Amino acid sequence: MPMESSIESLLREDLADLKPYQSARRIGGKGKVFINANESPFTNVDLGDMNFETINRYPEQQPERLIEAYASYAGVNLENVVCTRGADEAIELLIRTFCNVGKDSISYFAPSYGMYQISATTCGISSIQVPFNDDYTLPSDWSNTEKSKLTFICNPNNPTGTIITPVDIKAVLNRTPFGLVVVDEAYIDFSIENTVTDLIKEFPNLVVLRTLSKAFALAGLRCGFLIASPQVTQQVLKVLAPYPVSVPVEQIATQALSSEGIALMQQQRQLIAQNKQRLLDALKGIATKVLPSASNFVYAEFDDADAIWRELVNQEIIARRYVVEKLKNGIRFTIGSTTENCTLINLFNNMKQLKDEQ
């Protein structure tokens, strides 16, 4: 019997009106600079001694090597690690792990990364967006969330780019004593002084979001990390699968985490840096605000943002708009590569000078 026209009966019913998350590969667009998914535009593909001879075999749930290898870079105990496929992977774990389908809820900070919400409908978690400030940090009343399991701060945060300090997520954690505060810091190996892994002893309700997509120019090897107390930890890895990481992606993933790939993705990140203030210093003039980054990417806003994104269109340059209220002025580009940068930038100055003209 033909079943296309009673899938949707089938579809659980709080699904129904969900829109799934629009990542740059599921929106698309024909370009030929692609700078609107904050990927790193560095190819680092020399693989040294790979050695894929166990790839027959089942890999280890948490590979010891690359447990140990992030653990050294973050500064933090083995105990504290969870590797998971992405940071993505591991938003959906603390979800599944600690929240009770229709009884508890999640909250974050907003605007922010559509995936929390999403990841938390998906499992049947109701969600509560609270509202930065107009400059980004954090508001002074959040009581309607004090009841939420989990509390999601992302630092930088994207698509501002903005930081919220320490300080004050050790204010949000002092308000949240029976709740779990997720941190998540994709972005931090930008802004590494802004990071609040040394306060998981202090603070055993505290989870930070790690991953190696972004500095780590490691996007398309979907490997990320939780980092949080072994009270946390021993917790997630019981819904964890039983082999997450694959044989490739551990190998690869110790390398970039060896001295001489941390020293690469350190010299990176200063070229990345040092775009990222060319663009700031074009987008002077041409943008009505344009948001401090801790980030590798900016965010900016334009007194007609759709005239602005026609032309990058029309130049075939690929960045992010938001339709969103709080940001339906603004466009986000991501650091490119210095040719991708110049291109941006030379495309900025036409405009100023056309501007200027009039």
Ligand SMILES: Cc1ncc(COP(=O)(O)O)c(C=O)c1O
Contents of the next structure:
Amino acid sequence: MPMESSIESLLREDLADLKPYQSARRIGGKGKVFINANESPFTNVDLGDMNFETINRYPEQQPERLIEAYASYAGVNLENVVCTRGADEAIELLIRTFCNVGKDSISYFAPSYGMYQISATTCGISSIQVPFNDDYTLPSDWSNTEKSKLTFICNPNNPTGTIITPVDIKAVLNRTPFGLVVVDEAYIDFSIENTVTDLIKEFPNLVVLRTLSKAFALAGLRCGFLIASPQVTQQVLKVLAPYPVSVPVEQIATQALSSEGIALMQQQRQLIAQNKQRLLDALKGIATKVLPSASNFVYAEFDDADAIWRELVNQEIIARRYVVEKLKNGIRFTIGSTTENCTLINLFNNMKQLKDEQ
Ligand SMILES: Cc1ncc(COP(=O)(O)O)c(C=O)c1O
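For comparison with the form predicted alone, would you give the structure of this protein in the form predicted together with this ligand?
After this comes the whole thing, all chains and molecules, with the earlier chain placed first.
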């Protein structure tokens, strides 16, 4: 039997330096207010409505009721929708389906969500980062992405919360004759007028990723969707595991996508928008820069982000910081419950008062 140290030597060489994704759950931290993972503060599931009688049977690879419910919500056809274990699985699935090891690359506009690069690396695929303009719009020259099999655009972008207009995304599609353009719409329910799902009919190489983890308050469920032309979905379904959607996931997700579930999400989205406005107001006079947010979080920069961070930690408020140079003065705050938001706002107001008194 190989010794523990020799197990390490069995590892794929290209994974030796891989740092796992620093998810909020992995970083952890002691706190009372968790506003570090862009989750919803609400719990919506009614388990009383569930029926697990068929749990002794394998589920369908793509449960019909759930696909119908999401297709109807997204305004697309059934053959356009694939259900995955969160949008994260869809990212990896696309790479595994379309990229040849040692030959192909993916590209993404950066700084953005860390999993594009990590998933590519774990699949043995290289990635190209294309920096956004300073205002987080798309750069005019991104010709180096043109050879990539997959180009990811996170919209709204995590962690900045900024939006790329559908017009600009269409321009990328027109200039990408080769490869797929993947628009990660994990936060689009907070800014639904910017979705590009209606472009799928026109562009068979467009893929849209969605999730129930954010506006639908189901991060713990692990349910996401890939929306694309049948040419794409048919290939992806060959690579997807045979039973990715468990019976409880199907039932809870279908409940969330009922007309009552959608109405509840819309009501909660409105409350989140109100609380976001309160937080944006409170950041005036404390932050040096606050980015416009089309999502359920706010990214702000500070003269002394370390000092702000220390204050947050003292109050057991767990937000999110970044190591990349461009974001080193920034902190991302998820909009939590009204009570959590008030705790954060009170902290900023107290800091402003202390500053004024000095
Ligand atoms: C931009 C973006 N895409 C995808 C995901 C993953 O979503 P899911 O929970 O559906 O895997 C996240 C999660 O934070 C995200 O921020």
